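Shown here is one chain on its own, the form predicted on its own, set out as structure tokens.
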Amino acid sequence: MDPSPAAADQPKPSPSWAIVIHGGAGGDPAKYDNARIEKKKLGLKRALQAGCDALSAGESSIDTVEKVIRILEDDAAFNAGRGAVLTDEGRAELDASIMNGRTLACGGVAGVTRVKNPISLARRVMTETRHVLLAGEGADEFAEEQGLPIVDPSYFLSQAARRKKAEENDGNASQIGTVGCVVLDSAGNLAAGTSTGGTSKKLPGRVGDSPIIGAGTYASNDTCAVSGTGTGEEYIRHSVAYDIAAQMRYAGQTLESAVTEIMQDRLEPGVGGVIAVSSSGAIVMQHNTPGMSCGAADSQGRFETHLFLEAGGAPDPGSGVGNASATVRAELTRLIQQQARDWNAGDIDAFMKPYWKSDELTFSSGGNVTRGFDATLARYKQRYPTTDAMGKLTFNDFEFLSLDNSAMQVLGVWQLDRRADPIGGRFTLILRRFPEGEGWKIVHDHTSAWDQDSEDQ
């Protein structure tokens, strides 16, 4: 049987380009006055439209990220560049970083005080030095050497005073905002950037996550591009931006499930938000604060901006048929990937632990059906008597469907690499959640090979 889906069931083509922006998390939009709401909305739309225009014209992801963040830095409605907040000593210290997903080249600056657009300086660190991060006076001096626009510190102070008054009026005196942009361009390259004025009333010299690659910013063409906003210390502790990419790379997670796991299970409520775009153009925006200024657009006509997202942008928690919660998806992904690790260690007994120890277990492969746990285990050991025969097993491209409150269907792709006769194909698992600590167990396993003339796993 041809394992490929019918043409009518094929997914819609991925967008040729996609862009997501944020203008910071932390404030409650319900407490903003109308003037502040309009300024933020206008600023988001202006920046997002500039990004769309650049990508439509064929500009690269890295150029677009820098261009969009410069616009946000020049807008006093956001806590970056011109709109930076002040330290305890009453001055602005700005941070930024940028990363090219095609090459993994990256650059960051921290604690700059005279640079009009820190994101452009971060890019110069990436392209014109052998370093990744410059800080303080040395970074300011490097900006002057590079001929970047330099401003008097009063450029930031006058705007910060106005921001402070507005924040005190709406009860948001603890500003944890940032600006960021993640992009997939029409050449398939990802990029990410983040810029911030820090958190209000911070100690002089404090550096958050925004200039730190892997914490507030990360991009790699094989997975995704990420920019964070929020309490930087927590993003550093949890390596948030890199962790999202790592979950996709090593655990087979979707972008949405990886972001959801971070926002719901790893970070405490009220910490911040994340924007991300995958290599296929999937877009995710989530926050666990009252609001997050953000927007998204792509080549298929999507264009939207928000000051907050319903349920913080989290997916439906999943109850009943059709929905699978992020927690369940993560749990089942870990279970299946552990099977691959056990297989690759040559331990078939450990590989079989998630299977239902019952005569009602069914295993279908190569047109043959084996019934019962013991018979399935014996069949595996007969077919794969040595570690050379077992080879290296990988699982990926997972899809999840809830059948009822305690049963899940998982579809995916398997590949067995070995010196002789490498094979691969699709699999379908039915898992049921059992009581009393037994957890999820595989009750039915069906595999098919790409080449139906050969017996599959």
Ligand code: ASP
The other form holds:
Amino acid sequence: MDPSPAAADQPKPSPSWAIVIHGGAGGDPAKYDNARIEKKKLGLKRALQAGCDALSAGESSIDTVEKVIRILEDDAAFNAGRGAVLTDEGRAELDASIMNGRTLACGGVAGVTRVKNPISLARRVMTETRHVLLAGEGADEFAEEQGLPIVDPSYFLSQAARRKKAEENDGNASQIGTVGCVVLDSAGNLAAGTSTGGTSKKLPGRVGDSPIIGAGTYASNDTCAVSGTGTGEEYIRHSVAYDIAAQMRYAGQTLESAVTEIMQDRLEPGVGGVIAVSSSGAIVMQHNTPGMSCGAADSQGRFETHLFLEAGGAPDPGSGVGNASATVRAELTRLIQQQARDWNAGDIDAFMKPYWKSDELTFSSGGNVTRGFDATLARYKQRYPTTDAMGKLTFNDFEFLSLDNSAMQVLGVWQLDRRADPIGGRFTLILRRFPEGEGWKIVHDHTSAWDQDSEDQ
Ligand code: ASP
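Instead of the form predicted on its own shown above, give the structure for the form predicted in complex with this ligand, please.
Once more the chain from above appears, this time first in line as the rest of the complex follows.
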């Protein structure tokens, strides 16, 4: 039967199940050799297919997460289980966690050295103990007690030696393939899991975000399921996985905007990536590193794998015109207020720090345009030779406009209190966000005084 026009207009129904996996964020896939690309792609496809088979057969999200992560752990192409990286003492210490979004039951293991599949051990912690996290020797003993497959350290080491070489070759020593899986099953239940060898050359005993619920893994049926990969310390500091769920729960954000805010605005570039699925089956994969192995599939026939995503999976920059996110507003307010503090400490060099160090910088004031960082600095120093001349600067009444994902316009009012002649006026700043940790820089500054006849700033 042909659908009626009304039915054809209806939005696509949500998928009844959806699955997303990752095989780690970090290195630049452009630098991988073909053999490595093929191994990763094949590994992702195999694991994703197994997940699809399980979900279409009606398996639960928590069973599917464990099953898929076990496959990735057994695959030496990824930094988990067999392919785990080593501590600086040459030992594999594995971390993993799993969470059931229906019940909030969760379990994690940290620093285990003998268990073949840390994700299954994490699940046993969840189901067979009253605890959430077991670490080190106690966790290894618990694995033996539970009768889980135990392996000799050489199971990890021989692979690791090969892997170490690969890291040296492409210069990507820290992140080469933690694994994660998030699932919405056809009963509407979410689950998430993550498993890793951690960061290579880590200190013995170092624990990352992957076994920490709320940092590397989180799932709650009212919002989403999340698994992260990247510099674990940053994921712990920012409670990344929980923060995404909290943005949805308390601030009414969509999954995509919650992920975009933390991945693109809050975490420094180069930190890592996340995969997430919402309770309605929305899928989000984003990274702020050059690459992230990942894949997604759902009950409507979606099936895809990637070694990186265009623009790190962030929404189209063109759609970013308009309101600036709270994070960006806060970041730029801090930057501008720090300038005022530096000015009031008499330090013009520090005040100039957020300006773009380029001949392309433009500074427009009193009808004159000064070009270039050096000329702008010289102009300030000439106009304000003494701290008395500098007076006390305040900035107020900021208005923000996002021009795209990496450009902002800020309007505001400046006031210079000086005993002799207080002055003030308006300013318009254009800032761009530069990659490689440089952050926001002022590329254009237009300043005007209330009284154009008086001295401009
Ligand atoms: N997040 C992991 C850790 O810090 C590493 C990674 O994802 O590459 O242990």
